[in-house]
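In structure tokens, the next block holds one chain alone, the form predicted on its own.
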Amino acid sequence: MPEAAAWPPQDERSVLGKKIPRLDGPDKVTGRAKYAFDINRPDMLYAKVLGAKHAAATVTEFDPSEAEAMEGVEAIWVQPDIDGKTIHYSGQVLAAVAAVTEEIAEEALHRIHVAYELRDPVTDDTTPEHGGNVDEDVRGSIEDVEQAFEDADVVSSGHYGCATITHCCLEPHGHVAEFRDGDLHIWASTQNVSRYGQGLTDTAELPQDRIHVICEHMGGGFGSKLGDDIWGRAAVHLAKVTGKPVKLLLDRDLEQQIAGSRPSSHADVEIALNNDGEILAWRSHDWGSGGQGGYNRPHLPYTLSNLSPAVMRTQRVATNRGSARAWRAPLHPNGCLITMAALEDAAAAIGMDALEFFLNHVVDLTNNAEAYREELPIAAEMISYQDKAHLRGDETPGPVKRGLGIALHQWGGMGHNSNADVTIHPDGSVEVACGTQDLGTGSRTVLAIVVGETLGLPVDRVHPKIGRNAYPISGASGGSTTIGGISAASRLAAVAARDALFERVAPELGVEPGELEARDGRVQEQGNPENGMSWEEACGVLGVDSLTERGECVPPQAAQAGLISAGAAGCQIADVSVDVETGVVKLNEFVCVQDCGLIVSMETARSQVFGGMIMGVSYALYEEAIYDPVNGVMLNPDLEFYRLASMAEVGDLKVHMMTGPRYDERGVIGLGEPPVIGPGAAISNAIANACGVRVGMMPMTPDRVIQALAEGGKLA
């Protein structure tokens, strides 16, 4: 990997790390940006999906004949081996209908006869009795844990939990499929453009090089759109048998039930500590449900990698719900809530200020102590902590109580394998092509910034091309790996293209290629700007041939070269008001101090943090998938009763990005997930400090606040 590929020093950057508006912003606000839902092909059919009406059953009869006979119905796809099919959750896909209009397709679903033999569903995930084997993770020894609890001055204990929530992508899952000239063309809403076609080869009966995937824009994924899914394969089948384009995107009710969820988590936690605040040991038992998809251990005790002795027991509760999928920072928000709530309760148990407790007794147990020690005072100053903070329970007269809450979070974020091509044309125009997608992080803008910085050009001179599997292969957008991967790949490609251009231009200027630089729209001798030419003149030396170079990000080598790294850390402090008469929580102010290594695009980086905070406020106070306790059917598969936060409810958000040599020297680190981890924990802690009792279950809805106050004796 060439040494010249290293990121330029901070004082030599022209666009890298600056506030550059999103390149696709105008297209999105004017409606020019086209999503899968916007694609309408000639003679296109509309497909609707039939989902099971029950959460636990066996299909005993399936007869689509009445639907098949309807005028306007062109094809019906049916699950293989439908007779005797076991139903594990409501909405489970049984069939799909393609018709000339959406209305006819919808009516056809009602005319498919399905009979079931019902079973009793498992609906309760609040207790671990339905769980399988218990996994146990021990640091130190169980005997050490028991001894620490015997020696403790104080044992703080609590129960904490968070409900199942859905991904709530504004653009549902699905795609438009069309066979044309023997090839398959797919307009998909996907986080994995380069490899989306892999799962469709058998259905399409085509090799991957004849499957063309297009995703110019997408309306959210949050980890749920990494594969083509059974409904995607159904759409391809319908397009193949009819010979017509088929649009199949899930309706909202099915989207909420079957397109993925974040698992619930519940935990009983005990912390042993002495009166000085030293944490002596941790003991926890957690359980939860990812529906039929199982339940993986949340990270407990979250961030406290150096806390020993500790014992963590985990149980998995299988329920009749749609399966879990990666939900933005999978299981980190769950672990963060459980751990940070337990820590603030421990501070309250010994009567110590939470900020003091975190700085003196918590951060040294993490692997990010230096970062947290720098970030927490900044966050405290941003929110005027010293003026507002108090010990557990606001004693101010009146029903409205105010409190602050703290949370720490961390993430990996190492960039993925990615390829990019940079092309310099004789007329001076520049293109960068990469088979990535923009999940919302601003991929186009980042590519333009990196290439522009490398070639000494403003970003509007660089034309990024993404969202097609015809472009160089890039990884899926998962784990906050995209920006690191495409930044390193495009940097390497741009350096190679620049150096190839220097080879052609150097003889014209009478110098060696290594003595040239590209700066401010010129190619010139280093230290002697007079000996140079404009960018257009330099590109004109190419004659009639364009110049293309490829860059490949291989994470270990890119990390070794300082282009990318892993390990983002941040802290958040929430300021809330709680009306103890109504249970209504109002977020007054919310601050985040965030590290993500070298920042490529300051504007989109800050936007990611704001987005994560908003999403966090929503799941902390409003979001919950509610299931009928008797039949297991989801009761709120819509956006009316599945509540999301409005912009009027997120409070005053403030973001501070950690920059400077100590952070920049690590290279680019992914940022999409870290800021969504801590809001639930910070808000839960703020509520506890405001009203004096812990609301143990998230979301902290008014009824749960009132219940906690009643159980804690805080209601007259």
Contents of the next structure:
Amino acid sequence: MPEAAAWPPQDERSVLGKKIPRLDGPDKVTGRAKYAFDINRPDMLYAKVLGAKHAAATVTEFDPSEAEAMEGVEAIWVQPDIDGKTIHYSGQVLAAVAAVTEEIAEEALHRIHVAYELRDPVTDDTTPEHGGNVDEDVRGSIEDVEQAFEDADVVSSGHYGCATITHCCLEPHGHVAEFRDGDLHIWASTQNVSRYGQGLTDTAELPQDRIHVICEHMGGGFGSKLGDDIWGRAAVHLAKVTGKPVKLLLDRDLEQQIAGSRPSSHADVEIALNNDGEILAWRSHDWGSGGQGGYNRPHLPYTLSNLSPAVMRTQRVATNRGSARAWRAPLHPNGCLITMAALEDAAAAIGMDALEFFLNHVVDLTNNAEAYREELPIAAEMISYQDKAHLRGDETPGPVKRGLGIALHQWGGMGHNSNADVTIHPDGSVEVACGTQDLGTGSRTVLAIVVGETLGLPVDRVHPKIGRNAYPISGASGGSTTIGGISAASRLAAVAARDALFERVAPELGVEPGELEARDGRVQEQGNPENGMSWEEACGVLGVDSLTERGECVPPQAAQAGLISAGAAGCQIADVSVDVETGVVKLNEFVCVQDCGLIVSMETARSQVFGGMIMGVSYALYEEAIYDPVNGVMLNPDLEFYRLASMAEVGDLKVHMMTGPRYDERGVIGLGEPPVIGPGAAISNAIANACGVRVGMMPMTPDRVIQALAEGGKLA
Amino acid sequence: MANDEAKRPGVEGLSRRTFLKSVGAGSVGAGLLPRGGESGAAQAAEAPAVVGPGETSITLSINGETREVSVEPRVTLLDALRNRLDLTGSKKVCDEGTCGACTVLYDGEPAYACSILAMEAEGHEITTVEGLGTPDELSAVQECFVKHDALQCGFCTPGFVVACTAYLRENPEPTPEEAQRGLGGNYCRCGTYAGMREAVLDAARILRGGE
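Switch from the form predicted on its own to the form predicted together with its partner chain and print that structure.
Below is the whole assembly, all chains and molecules, this chain first.
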């Protein structure tokens, strides 16, 4: 890996790290940006999915004949082995209908006759009663844990948890499939363009090279759109048998039921500590449900990697709910809530200010002590912590109580394997092609910034080409790996292309290639800019042939070269008001101090942090998938009773990015997940600090606040 | 019975739209009175003309253009725009009048296109996001959304742009709190509200003839 690929020093950057408007902004604000859902093809059919009406059942009869006979219905795909099929959750895919209009397809679903034999569903995850085997993790020994709890001045204990929530992508899952000239063309809403076709080869009966995937824009994924899914294969089947393009994107009710969720978590936690704040030991029993999917222990105690002795016991509760999928920072928000709430309760138990407790007794138990020690005072300053802080329970008269809450978070964020091609054309135009996707994170903008910086060109001179599996293979956008992967790959490609151009231009200028630089739209001799030519003239030297160079991000090597690294730490403080008569919580202010290494695109990086915080406010206060306790069916598969935060409900938000020396030199670190981890914990702690009782379960809706106040004897 | 409809919780009585969709789905044969507006209704009362359940050709006025489109009575304005006229800027997200992603201007007023039947829209002036500006010629609101990065994935963005445009026409000088409440009828999942707040206030300044 060439040394010259290292990022330029901060004071020499022209566009890297600057506030550059998102390149696809104009297309998105005018409705010109085409998402999979927006693709209309000649003679296209509309497909709708039939989901099971019950959460626990067996299909005893399945008769699609009435639907098949309808005018306008062109084909019906039926789940293999439908007779006797076991239903594990409501919405489970049974069949899909393709018809000439969306309305006919919907009507046809109602005319498929399905009979079920019902079973009793498992719906309750609030106790470990239905849990599986206990998975135990011990630091030190059990004896050490028991001894520490005996020796401690104080044992603080509590019950904490969070409900199942959904990804709630505004563009639902699905795609448009079209067979044309023997090839399959797919317009997909996906986080994984390069590999999306892999799972479709059997259904399409085509090799991978004949499957062309396109995703110019996609309307949200958050971890749930990494595969092609059963409905995606159904759409391909329908396109194949009808010979017509088929559009299949899930209806909202199915999107909410079957297209992904974040597991619930429940935990009993005990912390042993001394009156001076020293934390001695941790003991926890957590359980949760990923529906039919998995539940693994969240990182517990979260961030406290060096707290020992400790014992963590975990059980998975399998419920009749749609399966969990990776939800932005999988299980980190759960672990953060459980841990930070338990820590704040411990501070309250010994009557210590939470900030003092975190700074003096918590951060040293993490692997990010230096970062947290720098960040926490900044966050405190931003929210005027010292002016507002009080010990647990706001003693101000009146029903509205105000409080502050702190949370720490951490994430890896190492870039993934990625390739990119930079092409310089003789007319001076430049393109960068990469088989990545833009989830709203700003992939296009990042590619243009990196290549523009490297070639000394403004961003609008670089044409980023993404969202096709025909482009150089890139990674899935998951785990905050995209920006590291594509920025390193495009940097390496651009450096190689620039150097190849220098080889051709150097003889014209009578210098060695190594003496040239690309800067301010010129190729010129370093230290002697008069000896140079405009970018267009320099590219003209190429004659008739364009020049393409490939860059490959192999994470360990890219990290070695200083382009990327892992390990982002941050902290958040929330300021809330709680009306103890109504239970309504209002965000006043919410601040985040975030480290993410070298920032490529300041505008979109800040938007990511704001976005994580806002999504966090939403799950902390409003979001909950509610399942009928009797029949197990999801009761709110919509956006009316599955509530998202609206603009007026997220408080005054402030973000501080840790930039400059010591942060910048670490290279690029992903930023998608970190800021979404802490909001639940920070807000939970702020509510406890305000009203004097812990609202253990998230979302902290008015009914839960009132219940906690009543149980704590604090009801107004 | 339409199992999809039956599963929706909490709906006390059917909305007008749900009712019409269900009727269509059941093919009871009921149709819709032709032509919107009072005169049409009065005329229909004298001679009960019925259209549907099959397709009927209607004329819509969209973004200043006259568009012919053939729809069944149960087709919403949103589905007519997206599926029959290829005007896909208006997004289908909740499809029940909650999220605002399909917001259009209906005689200048913001309205959820998913909650209007296409046939009802005859005789009304409809403006979609495509009618507000182009990438080369952005409206003030659109320009401010780009400038303040008031978007991420962008799926909710057209709805917000239309809602914001309508809001500022009625409220040219909002306080930040008023603007937030005024746009509370739209949802964003990526969490772009911080940029949107700045965009709305900046656009208000520009539209008032400010800097």
